[in-house]
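Read the single chain below, which is given as C-alpha cells and is the form predicted on its own.
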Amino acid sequence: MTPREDHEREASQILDSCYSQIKDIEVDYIDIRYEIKKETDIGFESADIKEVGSNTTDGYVVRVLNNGGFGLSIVTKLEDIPWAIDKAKEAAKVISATDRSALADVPVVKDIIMLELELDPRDVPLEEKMHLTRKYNDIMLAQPEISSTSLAYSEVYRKKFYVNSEGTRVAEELMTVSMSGQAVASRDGVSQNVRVSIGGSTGMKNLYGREDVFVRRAEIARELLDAEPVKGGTYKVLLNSSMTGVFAHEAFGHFSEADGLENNKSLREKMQMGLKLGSDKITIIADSTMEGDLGYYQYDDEGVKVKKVTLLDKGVLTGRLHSRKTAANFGEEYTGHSVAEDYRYSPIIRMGTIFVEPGDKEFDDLVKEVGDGLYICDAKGGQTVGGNFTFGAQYGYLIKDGKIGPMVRDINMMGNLFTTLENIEAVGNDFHLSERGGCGKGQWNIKSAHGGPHMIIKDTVVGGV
C-alpha cells in the first residue's frame, strides 16, 4: 500500500468515527472537528540554547445550531463526545433566547488532502534542526558590534478532520515552519535591534542556504547605531513590501472580516459594497489559494473551500471575508475564511494571505517620484483603533531630490485608514510576501501572510523627535 493510500485509509476511518457520533443527533445542524497537532521548538539566546522540545496534542470541537442558537463544546477524548454534544445543545438553547444565527448554504464536499512538501520536516532529525538554528544564530552573533541574538525554530504540523450533518467530510494536513528572532547591536551604551524571519508552508527546503539573510539583518542592526532618529512631521513616504503588507493586513484587512462589522453599525455603513474608499491606484486581494505560500490552505474549519477575494478594486470596496454565519447575515457570498488556531477554539473569521496587487512602477522611478520624503522599511509592531492606525518601522532612509540618503530610525507611521487609502499615489511592479505569519485577533494565526509591492503614500504623519 502506498503512503497516499495509507493516509486516505486512516483519514476515512477517523472521518467515519466522527460522523458516527453525530449522524443521529436531532438538531438543525451539528459539526465536529478533530485535530492532531504536533509542535517542535528550538530556541537560542546568544550562544546559549534555551529550549528544545516537541509535543503532540489532540482534541474535538463540537458545534450545534438549533432554533437559531449556536452552542460549542470542546473535549480531548472520543468517548466524551456524547457529553460534549449535550453541553453544546444546552448552550445553543440558552443562546437562542438572545442571539439567533443562520448559516449560508454551501456545497457538500468530500475530500482528503495529503501534504506534498519540499523536504518534509518530519523526516529531518531534531539534531539537524538544532544544528541549522545554531548555525544561523552564530552567523548573526559573529558580525561586528552584535552584542546579543535570539533565534527560534518553530514547526507546527496540523492534521485536521471535519464532518457535519449536511454530509461534508474533509481531511487536510498543514505544515508551517519558521526561524525567527533578532540581532542586537551595541556601542557606547546605545543598542539597536532588527528582527529576522524565514520560513513557509512547503517544508524545510526554504530554510537552507539563507546565510545572507542573517548576515544582512545583523548589518542593518549595526548600521542603526550610526542612524539619527527621524524628525517628526508630515512626509511623502515610500513603503517597502513589509510595510505595505502590514498596512493591508492591519489597517484595512481587519475591517474586511465580517464578524468585526456585523454588530458595528457605523463601521458597517462605512464599509458598504460598491463604495469608493481610496485611490484608483490601490487594489487589495485576499488569496489563500496560492499553492506554496505561507497562508495557503484548501478548506477552512467549517469545511468550506477557500476562495480568492478581491476586497478593494481600484479603490472600490468589492469583497469581504466571511464565515457561513456572517455570509447569511450580510446576504453575501461565503468565502472559506472561518479558521481556528487549533482544536481548543471555535473558528472565527481570519485573513490568510492578504496583499496589495502590484502596479506598474519601477523602484527607481518610485524613489524619484517621492522627491523629498522617507523610505520606510520592515514593520515593527503596531495597532489599529477604529479607523486610525499606528505602525512602527525597523528602519528607514531619507529621500532627497529623488535619491536615497542616510538611514534613520525610531520611525512611527500613523494615520486614518480612509484618508490614507485616498492618499496612495503610486504602486510598484515588484512583489514579496512574508515568510512568517502571526496575528493575534482573539486567537493566534501563524498562517497570516501579507505583503505586496513598494507603495507611495502622500501626506503621511510620521512620529519622531
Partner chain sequence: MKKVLEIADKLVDEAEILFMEDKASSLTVEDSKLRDIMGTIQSGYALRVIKDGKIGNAYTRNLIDREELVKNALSSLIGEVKADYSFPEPAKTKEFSQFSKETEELTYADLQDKCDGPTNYFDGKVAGQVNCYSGMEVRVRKIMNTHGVDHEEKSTTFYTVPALVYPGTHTFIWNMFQTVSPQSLTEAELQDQLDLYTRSLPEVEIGSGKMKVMLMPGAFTYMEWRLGAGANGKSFYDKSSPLVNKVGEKIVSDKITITNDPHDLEWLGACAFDDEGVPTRKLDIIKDGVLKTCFVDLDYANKLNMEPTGTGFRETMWGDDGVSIPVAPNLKHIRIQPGKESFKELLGMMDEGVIAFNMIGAHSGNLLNGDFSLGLNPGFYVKNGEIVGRVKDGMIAGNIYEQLSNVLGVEDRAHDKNGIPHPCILFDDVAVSAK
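We call the rigid core the largest set of C-alpha positions that still match within 1.5 Å between the two forms. Positions refer to the first chain, counted from 1. Predicted model, so just to flag it, every value in this text is computed and none were measured. Compared with the form predicted together with its partner chain:
- Taking the rigid core as fixed, one finds a CA shift for T76 of 2 Å or more between the two forms.
- Core-aligned CA deviation for D48 between the two forms: less than 2 Å.
- N445: CA moves less than 2 Å between the two forms after rigid-core fitting.
Shown: the form predicted on its own; wanted: the form predicted together with its partner chain:
Coming up is the bare chain, nothing alongside it.
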C-alpha cells in the first residue's frame, strides 16, 4: 500500500466513524468535525532552554440546524458526543423560537487532502529543530547591548475530518511552522524590544538560511535605545508592507467578515455592496488559494472550498467573507471562510490571507510625496472594535523635506475605517506577505497572513509617549 493509499484508508475510516455518530439524528441538518492536533514546541529564554515537547490532542464540534434554530456543542471526549448532540438540539430549539437561520446551498464534496511538503517537519528530528532554534537565539544574544532574548519554535500539524448530513465528507491536513520571539536591548535601565518571526505553511523550507533576519532584528533593538519617542499628533504616514498588511487586516478585513455585521443593522447599512468607501488607489483582496502561502487551505470547517474574493476594488466595496449561514442571510455567494482555530472552537469567519494590491509608485517617490511625516515599520499588534482600529509599529523614522531622518519609537496609530480609507494617497509597487500569523478574534488564527506594498495615508492620529 502506498503512503497515499494508507492515508486515504485511515481518513476514510475516521470519516465513517464520524458519520456513524450523526446519521440517525433526526434534525434538518447536522455536522460533526473531528480534529487531531499535534503541537511541537521548543522555547528559549536568553541562554536557557525552557520548553521542549511534542503533544497530540483531539476533540469534536457538533452543529445542528433544526426548524431554523442553529445550536452547537464542543467536547473533547468521544463518550461526550451524545451529550453534545442533545445540547446542540436543545440550543437549536430554544433559538428557533426567536431567530431563523438557513445555510447557503453549496456543492456536496467528497475529498481527502494529503499534505506533501518538500522539507516536512514530521521527518526532521526534534534535535535538529532544537539546534536550529538555539542557533538563531544565540545569534541575537551575541549582538551588542542585547540583554535578553526569547525564541520559540512552533509546529502545528492538524488533521481535520468533516462530515455533514448532506453527504459532504472532507479530510484535510494542515501544517504551520514558525520561529518567533524577541530581542531586548538594554542600556542604563531602559529596555527596547523588537519582535522577530519567520515561518509559513511550506514546512521547514522558510526556516533555514535566515541568519541575516536575526542579526538585523537585534540591530534594530539596539538602534531603538538611541531613538526618541514619537511626538503625538496627526501625521502623513508611509507604511511599510508589514504595516499595510495589518491595516488591510485590522482596519478593513474584520469589517468584511459578515458575522460581525450580521446582527448590526446600522453597520450593515454602512457596508452595502457597491458603496464607494475609499480612495481610488486602494484594492484589497482576500486570497487563501495561493499554494505555498501561510494562509493557504482548500476547505473551510464547513467543508466549503475557499474562493479568492476581491473585497474592495478601487475603493468600491465588492466582496465579503462568508460562512454558509451568513451567505444565506445576506443573499450573497458563499466564500469558504468559516474557520476554527482547532477542535476547541466552533468555526467563525476568518480572513486567511488578505493584502492590498500593489500600485505603481517607487519607494523613493513615496518618501518624496510624504514630504514631512513618518515612515512607520513592522507591525506590533493591532486591534479593531467597530469602525475604530489601532495598531502599533516596532519602529519608524521621521520624514523631513522628502527625506528619511532619525529613528523614532513608541508609535501607535489610530483611525476610523471609513475616514482612513478615503485618506489613502498613494500605493507602492512592491509586495510582501507575512510569514507568521496570529489574529485573536475570540480564538487564535495562526494562518492569518497579510501584507501588501508600501502605502501613504494622510491625516493619521499617532499617539506618542
